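As a starting point, one isolated chain is supplied in structure tokens, in the form predicted alone.
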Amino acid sequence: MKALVTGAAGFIGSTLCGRLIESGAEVTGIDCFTDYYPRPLKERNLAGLRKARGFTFVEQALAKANLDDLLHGVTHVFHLAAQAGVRKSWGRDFGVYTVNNVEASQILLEACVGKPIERFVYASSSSVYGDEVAMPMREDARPQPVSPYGVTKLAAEQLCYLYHVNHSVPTVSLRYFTVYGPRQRPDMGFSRFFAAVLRDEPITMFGDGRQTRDFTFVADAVSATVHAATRGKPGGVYNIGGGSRVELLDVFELIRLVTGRPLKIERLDAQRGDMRDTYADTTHARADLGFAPTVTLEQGLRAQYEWITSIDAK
């Protein structure tokens, strides 16, 4: 495998690189660090990688990039690059939304028009179903997205359906149901909920705590995303979800049985566009792809935490 992974210096996109090149793959990574958040963490994601022999890192927006050359010889692209945040997509913000998660699946997917890939894998979002759609989330519900981040994502999946029924580019998009564990961005709710715990503040929580999510461990993500490049088919849709969907009450237990710390929680009002539940039916993540996640949410925290520690102690 030639692969060309989009957002490598990012949470999933490093540990995906990390995991190809230890198959044996050659990788090309490209990051454009757009500063959502601050770039000394990517570079620590891409510390290791920088060493690695078969990787290959490129700085660089997918617009202004020479992608003919970057594509050469590629036999998979694995497109994980997107502006993130579903808080964030408000407002004026948008626009960096709209480039950086549309126009930029454009560019990428017209400059893969007539290559020999052999797929084009898109890490999409639970956060195309919205709140109308029955549990578990099957690929066939309506979606209707209740954040501007929601609707990027959804049609950025547009794109590839686009470019595959018209111009036969083999893509494949990944639904992702709320990853976590080691190198997760610092905006997102268990890196937020341990550093509080860290340093002895309160706990933000938004909403009753009664919210629910399917939360879906990094290294059973990955998995997945690797799968897809071999197993998945061309123009489908596929759930990614751990199967540990808990109440946001329950997560902060098993946050004070992981950290061995009592919690102190601050309750504010639920914020616009976040989703109140996400569950995923993985039935056919399960059949095409062999999905089956291997970490529980307990076995994962503490993972996560135990990165963190060991970060924090450097």
The other form holds:
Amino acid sequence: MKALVTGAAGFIGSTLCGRLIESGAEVTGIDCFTDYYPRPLKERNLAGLRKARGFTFVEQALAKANLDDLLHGVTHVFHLAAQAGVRKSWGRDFGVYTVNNVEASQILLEACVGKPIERFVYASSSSVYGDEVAMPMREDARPQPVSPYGVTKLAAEQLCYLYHVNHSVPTVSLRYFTVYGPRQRPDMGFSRFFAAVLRDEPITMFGDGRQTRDFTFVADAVSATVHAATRGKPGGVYNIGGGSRVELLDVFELIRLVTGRPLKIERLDAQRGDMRDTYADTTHARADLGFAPTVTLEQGLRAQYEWITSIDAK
Ligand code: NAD
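In place of the form predicted alone, the structure of the form predicted together with nicotinamide-adenine-dinucleotide is requested.
Then the entire complex follows, led off by the chain already shown.
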């Protein structure tokens, strides 16, 4: 496999690059270090990879990169680059989301036309669903995102489908459900919760705490992504959810257990754009990709906590 991974310095992208290199693939990673969170965290994600044989890193925005050169000889594209995060996608910041999530995806897809690529795997999101779909969420439900971020992730998913149907680019879209574990972005819930506990500060809880999420450990999300590159049906869309659907209040209990520290909770109003619940029907991913999540929420939280305390100790 000769892979191009976009968003290679990010949380999931860097973990995916590591897995691909371990399996003997030749990997080019591209990332432009958007300022959504600090560059040193992304450099830390890349540190091991930069020394790995078979890994090449290109610092560039997709729109500015020489994609024909980068795609030369590439058999598999993993498109994870995006402006992530739901809450910042309102207002004037929306332009950042359309540029990085929609326009950059179209530019990359266009560059793939006519090239002998075996799969183009796109990192979509459970955010495409919104609050109107039945639980568990099935891929054929009508998506109605409740955040501008979700709209851009859905738009890029539709572009993937268009480029498959019109130009035979073998796209496979994976709707990741809340991914967590070592390297998780600092704006995401578990990262914020652990950071607050370690500083003995209150955890900010938006809403009543009864909202639910289907959490997916990063190693399981990466396994699904690797399998999608060989087994995903071109033009297909798959839910990737870890099967650990829990209420936020139960997450707090687990965090108390894992850290052994008391939690102080500060309650704020629910945020615009946050979905009430997510819960993946993974029937298709199980059948086609052999997806079988292996890490329980407690195990995954322990792994994330160990990672945080180990980097804090350095
Ligand atoms: P991340 O922010 O850690 O990684 C994304 C990376 O993409 C960043 O390093 C950023 O610098 C880079 N990037 C953004 N725009 C770029 C551009 N135009 N050119 C080059 N690089 C660019 O985010 P993550 O949590 O690792 O998410 C990875 C992907 O998975 C994203 O597409 C995200 O939408 C999707 N996703 C993530 C989750 C989750 O729970 N983390 C859930 C659903 C979907």
